[in-house]
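Take a look at this single chain, the form predicted alone, given in C-alpha cells.
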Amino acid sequence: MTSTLRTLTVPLDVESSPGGLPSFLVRDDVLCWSRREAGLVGYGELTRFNATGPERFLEADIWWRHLILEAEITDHVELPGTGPVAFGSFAFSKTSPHVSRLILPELVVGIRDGRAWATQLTFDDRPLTEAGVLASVERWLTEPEPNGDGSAAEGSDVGLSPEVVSQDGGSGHLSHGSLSEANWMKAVADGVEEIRAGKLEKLVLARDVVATLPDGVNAAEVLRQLAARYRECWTYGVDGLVGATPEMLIQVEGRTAQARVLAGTLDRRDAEGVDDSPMAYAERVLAGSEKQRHEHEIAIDSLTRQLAPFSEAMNSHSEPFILELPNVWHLASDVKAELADIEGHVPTCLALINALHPTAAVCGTPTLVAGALIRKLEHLDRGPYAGPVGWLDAAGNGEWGIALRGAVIEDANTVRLYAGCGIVEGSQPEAELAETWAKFRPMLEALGIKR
C-alpha cells in the first residue's frame, strides 16, 4: 500500500447505456449527482474526511487539496468531473453535531455532453489499466450488494413497491417529526411576530416528518424515480441523504461560477380548475405577488452580496423567471460570475461555500438573527437538510446544491423527510404548512406514499 492517491480515467461507450446516468443507479449505496440523464455516480469508498463545527468547509478544503497535491492522475477524457472526484454533504448548522463529510469512492462513472467515462481510484501500487477500469465498472454494476449479515441482497427486487400507497395503509405510513402541525404553525406565527417587531426581515422555518416502510427502503429506486420525474433538478445521494434539489448554491467550472436562487413558491395543485392556463396562473399569482417577489429579492441580494468579493464580474436576471417543476412553481434567478484571482489563485468551490452558506433562501436575514431564531423555534436539528451537497474534482470544478426536497434514510425501514418555507411579514401559518406538504411531495412519491 502507498499513501499516494492514483487514478485512471478512460472513456466509456455511452451508447451502451441508453438510459443515461440513471441506468447506473443500481445499488443502494451509490453516491449520486444527476440532472437530465447526465452527472456522476460513485461506487465504494476509498477514504473519507469528517468534520463538524464552523470550520468544516475550510477543513475539508485543506484535506482535499493535500490529498490531490501529490496524486498521480492519468486522465484520458479531461472534462469537469474526470480524474479524482469526492462527493460531499455538509451540516446546515455550524452548531450541529451532525458529521459533515467528503467521500472518495473507488470508482466514478460520469456522463456529460454526450460523452461517458469511468475513473478508478486507488492507494494500491498495482498497475491501473483501461481493461482493469472497465472490469471494475462491470463488477460494480453486476455484483449483488451484501446484507448486514454478509449474505447477498436481491438488489432492485427488494424494497419499495412501485404502486402508490395511502398514508394510512399499504406499505408505508407517516408520522410527525419534531413538531406537530399545530406547533409548527405556532412557530411560524411567532416568527412573523419577530419580523413585524423589526428584529429581522426574513426567516426560513423547516419541519420534518417520518416515513416508515415495513417492506424496506430501496434507495436506488428512490434516486431513479427522482431523476426521472424531476429532470430540471439535481438528484443527489450521499451516505443516506437523498433528494432532488432545484437550487444550485454554487457551480464552478474553471473560473466561471454559477448559482440558481429560488424563493417564492406556488403549489401546482392550486391551479386545478382555474380558467387560466397553468403558466398564466403562475405568472399572475406568483410573479404578481408582492410578498413572493420581496422574499425572492432578499434571497438574490444575499447571494450576490456574499459572492461579490470573489468575483471580478457578475450578472444575474433583472427579473426572476418562473421555474416549472412537477410539484410546484418557483420564482428563480440565475447568477453568473467570473472568479477573481485572490492571493494568486482562484477560490475553490469549498472556499466559496464557506462564504455563501447559509443563504437567505434557507436561513433568513440578517443571518445571525435568523439562525438563532431557527434554533429557538424549530426544535429540530436539520442535520444535512438545507446544507451543501455535491462534488468537486482535482481541477477545482464542482457542483454544490442545497439539500432540499430530500430526506435522510435513518435505517432499513425509516426515512426522515424535511421541508421548509420562507417566512416574511405577510406569511400565513396555514398557507406555509400547505407549502411544506407540496415540497414533501417529490420524496413521498419516490417512496410510494400518497397523502
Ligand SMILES: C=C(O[C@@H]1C=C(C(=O)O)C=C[C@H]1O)C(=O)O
Contents of the next structure:
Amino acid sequence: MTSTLRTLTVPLDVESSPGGLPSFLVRDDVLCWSRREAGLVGYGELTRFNATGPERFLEADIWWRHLILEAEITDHVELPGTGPVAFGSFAFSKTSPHVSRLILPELVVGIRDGRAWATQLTFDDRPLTEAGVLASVERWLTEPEPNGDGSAAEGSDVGLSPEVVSQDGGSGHLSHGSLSEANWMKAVADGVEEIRAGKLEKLVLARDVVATLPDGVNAAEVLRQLAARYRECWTYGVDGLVGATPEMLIQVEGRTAQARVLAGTLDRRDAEGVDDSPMAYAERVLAGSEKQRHEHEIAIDSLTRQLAPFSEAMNSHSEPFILELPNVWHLASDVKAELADIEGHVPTCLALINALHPTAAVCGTPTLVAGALIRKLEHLDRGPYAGPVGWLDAAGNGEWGIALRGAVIEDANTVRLYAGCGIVEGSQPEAELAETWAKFRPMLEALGIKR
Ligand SMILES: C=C(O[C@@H]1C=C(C(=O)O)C=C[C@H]1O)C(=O)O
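With the form predicted alone done, generate the form predicted in complex with this ligand in the same format.
Zooming out: every chain and molecule, the one shown earlier first.
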C-alpha cells in the first residue's frame, strides 16, 4: 500500500450496454451523475474528504489538487470524466453541521458522446491491467451488496415508460418535517413582510417532508426512475443524497464554463383544463408574468456578477426560455463563459463554486440578509439540499448541479425530501406551498408515494 493514487482508464464496448448509463445503476450504494444516456457511475470508496464551515469548498479543492498532483494516471480515452474522478456533495450552509464530502470511488464507469469507459483507482502497488479493469466492472455489476440482496439489476427495465413510473408502490406515507404546512405558510408571509419593508429583494424558503417506506427504500430503483423520467435533469446520487436537478450551478470543460439558471415555476397540473395549448399557457403565465420575470432577473444578475471576475467573455440568452419538465415549467437561462487565467491557472470547479454558491435562485438577494432570514424563518437545517452536488476530474473538468428535487435517505425506511420557492413582494403563501408539492413530485413518484 502506497499513498500514491494510480488509475487506469480503458474503453468499454458501448454496444454491450444499450440502456446507456442508467443500466449501470444496479446497486443502492452507487455514486451517480447521469443525464439522458450519458454520465458517470462510481462504485466502492477508496477514500473521502470531509469538511464543514465556510472554507469547505476551498479545503476540498486543496485536498483534491494534492491527491492528483502525485497521481499516476494512465488514460486511454481522454475525455472529461476519464482518469481519476471524485463525486461530491456540499452542505448548503456554512453554519451547517452537515458534513460536505468528496468521495473517490474504486471504479468509475462513464458514457459520453457514444463512447464508454471504465477507470479503476487504487492506492496499492499491484499492476493495473485492462483485463483487471474489465473484471472489476463485471464484479461490481454482479456482486451482491453487503446489506442488500443485489437483486436491483434483475428484471430492471432501464427504459422505464412514464406509465410504469407513475404506478403507485402503495405502502409509503408522508409526514411533515420541521414545520407544519400552516407554520411554513406563516414563514412565507413573514418573509414577504421583510421584503415589503425593504430589507431584501428576494428570499428562498424551503421545507422538508418525511417519507416512511415500510418495505424499504430501493435507492438504485429511485435513481433509474428519475433518470428515465427526468431526462432534461441531472440525476445525482452521492452517499444517500438522491434526486434529479434541473439547475446547473457550474459545468466546466476545458476553459468553458456553463450554468443553467432557473427561477420562475409553474405547475403543469395548473394547465389541465385551460383552453390554450399547454406551451401557450406556460408562455402566457410564466414568461408573461412581471413577478416571475423579476424573480428570474435577480437570479441571472447574481450569477453573472459572481462569474464575471473569473471570465474573459460571457454570454447568456437575452430572453429566458421555458424549460419543460414532467412536473413543472421553469423560466430558464443558460450562461456560458470563457474562463480567464487567474494567477496563471484556469480556476478550478471548486474555486468557482466557492464564488457562486449560494445563488439567488436558492438563497435570495442580498445573499447575507437572505441567508440570515432563512436561518430564522425555516427552522430547518437544509443539510445538502440546495448545496452543490456533482463530480470533478484531474484535468479540471466537472459538473456541479444544485441539489434540488431531491432527498436524503436517512435510514432503510426513511427519506427526507426538500423543496423551496423564491419569495418576492407579490408572493402568496398558499401558491408557494402548492409549488413545493409540485417540486416534491419527482421524488414522491420515484418512491411510489401518491399524494
Ligand atoms: C428552491 C427550489 O427551486 C428553485 C426555485 C425556483 C422558483 O422559485 O421558481 C425555481 C427553480 C429553482 O431555482 C427547489 O426546487 O427546491
